[in-house]
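Listed next as structure tokens is one chain, alone, in the form predicted alone.
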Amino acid sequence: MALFPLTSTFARRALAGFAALAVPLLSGCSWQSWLGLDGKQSTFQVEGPVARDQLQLFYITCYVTFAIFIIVGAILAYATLKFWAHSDADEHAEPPPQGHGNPLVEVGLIGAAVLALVVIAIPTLKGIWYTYDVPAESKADAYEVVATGYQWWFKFEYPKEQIAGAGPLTCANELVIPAGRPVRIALRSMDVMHSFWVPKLAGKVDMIPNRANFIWLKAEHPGYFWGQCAEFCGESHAVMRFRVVALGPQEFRDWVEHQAQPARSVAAAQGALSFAHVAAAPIRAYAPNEAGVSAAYETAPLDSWRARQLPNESEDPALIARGRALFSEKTCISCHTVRGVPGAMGITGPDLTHVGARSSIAGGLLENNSEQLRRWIHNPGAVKPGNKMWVTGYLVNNIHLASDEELALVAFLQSLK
């Protein structure tokens, strides 16, 4: 039996760590594509300066690690073909002169190995610095951010961008914020500690119950990136997840004003069809972990967001207007706050006041759309077990909901833009 299966998956991965060696050599992204190595969350591609820095210090570790590994190895393979035995008589042979207590030997290994550790450890502690705040010549610039962790979703605050008597602008689990300015993010926790990543925008940073964190980052360009928690917080922590979404200077003025405005509202025509003609199929079964995200989502994140935050122009305002009695009916509003909804000013859950136009639902699961959002408000336990949606709001409220209903709800919500 082979000791070491080598099939074709096990030896590209095992190759992706001499490949990173082999950086410099290897200029491009087809190497990182072979190894797999240029997924939605890749460390090897990196689009923002601190990310660039923790990446180089990765490098720089690699570096140290080879060299060790090339002489160790050297050493070893010259001692075993030298001193092989090639008959019994070579076995039984006097062993060779030793180099125990030899003290160049000792004093040059011990000062090899504090010279690696400090060839590692400078740029560690620079990169520690770095990553914790916004450098001094670009603090002027920052923009900030309130980042708070809950089990299973992100809430995103802007201190500076104030709403008349509602507090600061508050969005969920999709951080938007201005490409080619540095973005400074404090990091606070709700329940139980959580973790901030951003892969292709910077490293990790833990977010700790009553206690500050920060860290600052910047995407270079407008871009969509996926980031999650990376640290064990519970049931659905594999499922906790996020997007951020850098724009333009104008851009993201433009989406700041809009998001200040209290949420859309749909008048229903006169003689509109009312409910009662509405037919809504049963919702498909899914499969456990079935992914709820579209190839034309995948392909261009950015456009999809973008094209979002448009109105539907094949929306029913009378099957709105139902969905919007009902958001209150099944006791939404408790747990969720929709500005310009009357009683919807619950904070146990997201603000849904323009979750309309964000390209992604479910603590960043699921993209938001039509049958995904049914998919998720048909049984929120289903996909993301464990929930608060689910344990201390379905379950505790008795709340069931009928085909047509579920698709009332999905049409008002999606109205949200």
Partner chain sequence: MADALAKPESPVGEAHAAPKALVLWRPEAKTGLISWLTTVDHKRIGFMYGVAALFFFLVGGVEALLIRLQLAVPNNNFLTAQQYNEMFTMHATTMIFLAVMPLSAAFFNFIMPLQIGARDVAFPRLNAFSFWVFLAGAVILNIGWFIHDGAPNGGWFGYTPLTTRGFSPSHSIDMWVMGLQLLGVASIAASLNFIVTILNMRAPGMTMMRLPVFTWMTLVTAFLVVLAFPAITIALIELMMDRLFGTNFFEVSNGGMPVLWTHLFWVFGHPEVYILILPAMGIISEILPTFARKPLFGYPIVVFSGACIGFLGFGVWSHHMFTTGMGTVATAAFSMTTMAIAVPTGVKIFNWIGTLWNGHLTMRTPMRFALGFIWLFMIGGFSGVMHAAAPADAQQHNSYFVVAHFHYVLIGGSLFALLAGIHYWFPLMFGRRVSEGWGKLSFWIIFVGFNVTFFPMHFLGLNGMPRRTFTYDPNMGWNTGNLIATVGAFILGVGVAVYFTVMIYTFFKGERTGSDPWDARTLEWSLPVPVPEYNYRVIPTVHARDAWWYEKRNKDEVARARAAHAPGEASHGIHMPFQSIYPLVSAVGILIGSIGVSVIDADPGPGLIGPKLAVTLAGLAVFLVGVYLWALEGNEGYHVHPEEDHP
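Next, report the structure of the form predicted in complex with the partner chain; the form predicted alone has already been given.
Partners and other molecules omitted; one chain follows.
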């Protein structure tokens, strides 16, 4: 039998295929990676109770609808095949009995549909109340943050951490929260509608001007999470991203304490400076919308983030001092606050007091390193089309940065740990 070996090869291959399919299915959560559902914003690999509740409800809706789909689909397929008029004779046969329906069947099916929906409705109602606000028993433990959406970045304020003379502790684009504690985030918007979404921690809630929305979430363990604006908010909506970093209790306290300090000052101790002759290499050419992230950084993102909290090993104090001066000269201070730099009290843009310690810049779009930071300040409009720093800053005030100026500013900003 010539067919036999072929069939058996086919059978072996099919078996291997099934095994490849079944192994991940059986081994727990890796079926998600098999289906490509293990992304950084996967709603399947949840790390908090709110997202978990939402995922459980999703599974219930899936089970119910899959079951109905299989039953109804099977009947539809059967009816199609069974009553298919294959031949001409069939087609021209006497028409079938002209039945008009069966009320009993109808009512029965309506009843079944209602029942199936009740199965979904009950956990839905439970979930609506659970995911709405911090459960009463843990309300006392809840940590409060205020998140404000701007075109196209996020501001995070910590009303519990007041800094003398400067109001609440303010960060941007990276929300650091205590792990293991519920966090209640007040959601505000200062311009258009945005939406706050960290899929692994909780579903989204919109940030709407003139509306006091809030969301609650909890990170069960320390971790590093990706989030993104989920309401169309204008030209650069796609690149309005942010991160959530959850830290253990002690680490979180240390972080708060450090953040409350004014900006780190490197150049203060240095004397005469000779920055004028820095030979600055021209910036490498970037395609518009080129990726600004590296895989290496994200293999262990939380560790990378922790490493960023420490000052850079090789710092050039002269260059940093030059950058610090340029920060004022180039009118950066009119939009950005850097606590500790005189005059830098602008509130139009993100607070940059500890920008060097963040893992991302430009609203979570680029990895925070010298190269990407230079790319960002070199031409903000090319990185994030329509952004305010470009449109109402660079263009209106006619700001131009020479290569060495870019390097100095980058060195200064990178030193702000």
